[in-house]
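The chain below stands alone and is given as structure tokens, in the form predicted alone.
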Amino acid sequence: MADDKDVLRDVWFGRIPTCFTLYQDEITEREAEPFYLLLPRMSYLTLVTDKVKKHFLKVMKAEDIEEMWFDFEGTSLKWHYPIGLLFDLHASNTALPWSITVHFKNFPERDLLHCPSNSVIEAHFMSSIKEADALKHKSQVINDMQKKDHKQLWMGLQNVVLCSSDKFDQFWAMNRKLMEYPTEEGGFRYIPFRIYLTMSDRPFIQKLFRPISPDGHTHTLGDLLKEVYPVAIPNDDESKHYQVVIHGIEPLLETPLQWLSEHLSHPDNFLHISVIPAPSD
């Protein structure tokens, strides 16, 4: 892979200042103070919010507590979406800190998956990595890894909450193998990506898309959007209706898709792309 390590580090250490407040209808023994946390963009809500749960349990009775879940302005937040994706999709144009509401009752069964333990997160994470490698290498890389190598990837995700260069190096020592490809091929077999739309009932758009065209042309982010969701690209004579956001930034549409996949993918090895309405002035 093309090694722009500074980019990888910036993505790895990305944080979102967040204010957690308890839902007003929750029963408490005394007033619940808000809880502030820097959330790592690369992780999952249920993996990094133990401190949030402990904070609010101090003012609640055990019988009033069920499975914890979160919402932002009435939208239930899916724990199996990376935190950075949730922010880009639902809160890109809001003021910081990100204001999340905490619930312990009335779990929204239709909107969210249950997450009773970290083993559920691990299973989801490893399933995503395996799917991504099937697209990139016909599963050859992940299948050649040993179980301890899979564990190193999982431990890397768990450790992303620690602002540690050692943990970054530990994860990338293994993840680098998933980002390699034969030089003569010029890229992965297919790019693992998902495009998320706030204005659609469909969870996301995903299809087979190669980083290189049959005639050797390097595909860009713009090429992908033209193929998959062309309305995201404004015509020359019209104003921009949508923002295309990855890790909180709007990459140039001319950016090669292979480079984006290698450097802006989440630890699950997918490129998570949010298409959101452009803010009106």
Given for the second form:
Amino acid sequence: MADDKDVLRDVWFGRIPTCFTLYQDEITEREAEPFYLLLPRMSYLTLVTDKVKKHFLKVMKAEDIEEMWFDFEGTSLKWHYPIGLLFDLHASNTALPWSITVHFKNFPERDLLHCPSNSVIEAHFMSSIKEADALKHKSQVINDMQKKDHKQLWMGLQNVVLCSSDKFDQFWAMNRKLMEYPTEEGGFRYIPFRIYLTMSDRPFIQKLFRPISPDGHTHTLGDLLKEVYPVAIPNDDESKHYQVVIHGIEPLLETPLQWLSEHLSHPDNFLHISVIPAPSD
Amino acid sequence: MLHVTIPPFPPPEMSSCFLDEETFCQCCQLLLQHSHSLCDGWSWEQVKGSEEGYLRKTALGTGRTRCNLDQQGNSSDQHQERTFSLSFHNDDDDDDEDDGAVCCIQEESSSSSVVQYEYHILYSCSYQTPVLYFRASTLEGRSLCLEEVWDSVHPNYRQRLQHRPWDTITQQEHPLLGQSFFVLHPCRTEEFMMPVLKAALEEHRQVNYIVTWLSVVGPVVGLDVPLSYCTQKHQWLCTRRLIDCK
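To complete the pair, please output the form predicted in complex with the partner chain; the form predicted alone was given just before.
Zooming out: every chain and molecule, the one shown earlier first.
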């Protein structure tokens, strides 16, 4: 469907205007100006912030620079989460631009993963794709791909920062194989999803969930939530306590899960769903 | 003594040997029973408000740590030679945007020291296998970095880990706690479990999946499994039915 392909493009090209400010306790030789950047929702912080690092390096001494990390309002930001997810989870109902604080010292060892090079980001990304395919196709599709096909997926993601139609096509030429399923099945074996919570110690919920029930009923987003996180769905007489957000929007709970998985997944083939408190009026 | 009805393991059709979550929990409970008798430190941690949980154990072991690192794990040493490289792939892609050294350990600047390990055994529903998570710190409380963890792996296992990207140790987020842990990647588990389970099936023996699995992956990261785990009768699953393989 022509409309559905537009959804893929809109998701791919999503951007968040961001303002990076150096943490006040960092040692600088002169005052550091904030740095503005449009961040691609689909990418990862450490993949797209070289310019940020270079900007602040100009006013700092080399010996005061360790691994760069970020926080938003005191919460350290996990680089291995897609940027769009981080925004939806932590800053959905705040004013733009998104204000991120940059650190070069006191890396929070217990909470953040280290990211010494792009290889680590690639390994993480490919690992997610592999896991998603284990759920969708028992790993058959990903294992049938050659190493160069894996590279094409990774190159496509690296290039998401470029607003180029070619790069979108390059990625989807390979990714569409991961989105196929036998017609008689009606959908994937299980849907790769994670529901992220802000009001819990647990970072996310991930369970086995089929897109089609044994008696052929198409499962919706609402069915998924009722099964794995019923707290997110208001009772009929209650006002809404939570928002269920994917790529910055609240899809209707009646949306078929299979459709969401095919169209609103991230490049890592996972549906990353944020459940956040609804803003009080 | 635990009185439960547990379906026979290995399952009758041996085309795959995936572990379902219920059997995972039951195998863990059996392991715990034996652990209590040995007092070797395993406990079951339940996730608040859910039936999910994981096995946990802390232990002191040896590891190779860098002696010139400060509390934050940063080197006071000016020299960092690349004697040991840590990439998973042959990096022919453009790396000049990287931060610089994937830091390495020179033989002279690392030494054997006492390390505090914490091991968690979780269930992966994506791969339908158990997964071993662990973290390590010095006695002063400094977290070991990935390079030190690699250096602490027994030389016998190191070659295997280096050449097969999917068998490797990486840093990951703990799915239940949200903190940084090291993980042995689970996607090849079926490869080494299958022959063991098939043999058990043919010989009409039953096995504790977790004990068998742990005895393979544990020693790689300093976690040994005493032999009595496999020889104690109550470690086998309770059902004594013979399995017909169709």
